[in-house]
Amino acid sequence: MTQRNNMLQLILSLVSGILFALGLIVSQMVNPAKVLNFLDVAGTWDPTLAFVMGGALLVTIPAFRLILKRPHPLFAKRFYLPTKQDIDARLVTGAILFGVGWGLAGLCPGPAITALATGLLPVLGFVAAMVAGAFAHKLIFEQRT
């Protein structure tokens, strides 16, 4: 990859970014409590975060199909896809603990990143913690394989 390509692709990448970001800022993701009201079926349930997903659906599964016909992305060798199909322990365990933690704090990595912007200590906390909790990863889990 020549040099004019990699800043070509850290460009698409800002601007990919910025636009996630304006996406999560305007349908309010960033907003914890909308995320609790929407993950509160039983109770205060907001249900306009449906259409968010189903909009970003709506999309992607066109796009994807469209730009995986490419032989490779625009400024890299080749697409980077996730190659194991397996449902195992881990993957599973995964799911649940991100689950949790979703519904305990309203937050997911993307809009917390998002949110730091806020300046907001519970953002802080949370990104903080999602941090600590990579690094925990690295040190326990990738050090076996």
Contents of the next structure:
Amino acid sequence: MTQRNNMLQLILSLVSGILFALGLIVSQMVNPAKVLNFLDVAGTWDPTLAFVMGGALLVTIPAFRLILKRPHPLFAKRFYLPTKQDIDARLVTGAILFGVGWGLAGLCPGPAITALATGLLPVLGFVAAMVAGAFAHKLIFEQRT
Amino acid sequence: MTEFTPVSGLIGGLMIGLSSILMLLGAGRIAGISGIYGGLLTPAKGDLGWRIMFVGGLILGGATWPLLANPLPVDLQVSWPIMLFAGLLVGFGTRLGSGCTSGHGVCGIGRLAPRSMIATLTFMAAAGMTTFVIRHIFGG
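Okay, that's the form predicted alone, but what's the structure of the form predicted together with the partner chain?
Below, the chain from earlier opens the complete complex, with every other chain and molecule after it.
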């Protein structure tokens, strides 16, 4: 039973990952030029990405509400939701640093990983640096192992 | 210039939303990319498989698309050193701020979490200001 649930979770994660990537590609969120033109309100503004987030929230807001009323997910014992609630300096500082990086390259984590498939070396460099940045955070803030 | 494409934007957004719904409904997990790959750096027993499959799916989706349709529209805008610097900021910042566009922007706001709304407004504003400075002040 648990074995079966584990297998179903793995298949579901793969399918979700593929669907997520296709969504990023169809919407062109995977394209740094598109992202930077969305962010560039004062210049060559392209509002498309507002429709991407709008489309996603249109379904997640009602669906999450319904799903979280269930006692547990379909193939797992419980929901794994973020426990932090506080709006603190780490949240805001992290969001600022992320925003600056996103605004420089036009890539955020999902599109960057999906764009690896292009084989473009600067994308590979971006993802390697991204993993190094996450690792640096781990070394600095998560030392107790 | 890029063309305003609201319909494909909306369809892509719905697909991203649906993927996030599948993860929460099936596995009880938040489809936040920075959190999913970040968890691969701190391997916990029994917590690796689904993360590897999701990240693998992201890459597989990107690899399969050109076989079915057009090449991926990935038009890079900046030089190597800036790509590396930006990658470091994105990797460090998303871990410090507990999320990125997907985790806070789609899933967090999807749960109506105030923390995620603040984070999303903050990184959107920071990204917008960065683009403004680069394009209109340095004229990049």
